[in-house]
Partner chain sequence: MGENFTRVGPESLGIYLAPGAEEAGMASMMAEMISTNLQNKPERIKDYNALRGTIWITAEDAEVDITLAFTGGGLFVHNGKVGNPILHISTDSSTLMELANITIKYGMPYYFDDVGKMVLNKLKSGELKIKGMVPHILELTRLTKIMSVK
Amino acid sequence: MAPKYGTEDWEKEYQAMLARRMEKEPPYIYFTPEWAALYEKTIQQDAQYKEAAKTWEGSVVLHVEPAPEYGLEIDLYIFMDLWHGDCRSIRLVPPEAGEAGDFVITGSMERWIQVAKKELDSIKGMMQGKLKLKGDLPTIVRAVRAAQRLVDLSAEVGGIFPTEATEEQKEEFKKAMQEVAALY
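Coordinates of the preceding sequence alone, form predicted together with the partner chain:
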């Protein structure tokens, strides 16, 4: 049985999984735990985000809806613990923890990949209903530049898109998602 999210045991198991998965060199496949770890570093090192988010308090969750055709059988929640311009951590968390985030932005895998390829602006996506936002709207509108930068930084991490993965990479992605699901 998986340890409960939020406990030391859960974090220990997550870190062990991450260490195992990071033995392989980048590029990583988008949305895998090792990719999320690079995303965390990218945000932590981004001066533009730090400046735009200096008053920001609260978590932002990117929710990727299941896409079995690309090897994603589960709802994936990329949980970003953010505080005053700092990104304290990014974890792939169980659904109940993801849904409890302060702001949850939901989209299909294709939409998130469009954002990552800079083919879809995140605000435009929300206006079109392609990305759905849950959370206190005035708060996120006040920090609109920070929110936009955060989402746009996902494009700067780089990596392999599950939609364009080879058969071997698809298998690897599936395996990564099974490991994530084992911690649900």
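Since we've got the form predicted together with the partner chain here, give me the form predicted on its own too.
Next comes a single chain, given without company.
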């Protein structure tokens, strides 16, 4: 049985899984734990984000709906602990932790990849209903510069989109998601 999320034991298990997965060199597949860790580090080191988000408070959760055709059999929750320009952590978390985030933005794999490729502005996507928001939209809109910088930084991290992955990469993505699900 997996340790309970939020405990020291859970974090230890997560970090052990992450260390194993990061033995492989980038580029990483988007939405994997190793990709999220690299994204976290990139945000933490970015002065533009720190300035744009200096008044931001609260967690943002990217909820990626299942996409079995790409190896994602579960609802994936990427929990971003953001506070006054700092990214304290990014973790792939169990559904109950993801749904408890201050702002939960839900979309299909394809929608999230459109955001990452800058084919869909995340704020407009929420206003148009292409991405669903649980949380206060006016608060998100006030933080548009910070939100845009997060998208820019995800592009800087780069990686392989699951929708464009080879069959071998899709199998690797599926394995990563099974490891994540084992921590639920």
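Numbering follows the first chain given and starts at 1. Only residues modelled in both forms are compared. Because the structure is predicted, anything quoted here is derived from the model rather than measured. Here the rigid core means the biggest group of C-alpha atoms that line up within 1.5 Å when the two forms are laid on top of each other.
Once the rigid core is lined up, which stretches of 3 or more residues in a row have C-alphas that move 2 Å or more between the two forms? After superposing the rigid core, the shifted stretches between the two forms are 136-145, 147-156.
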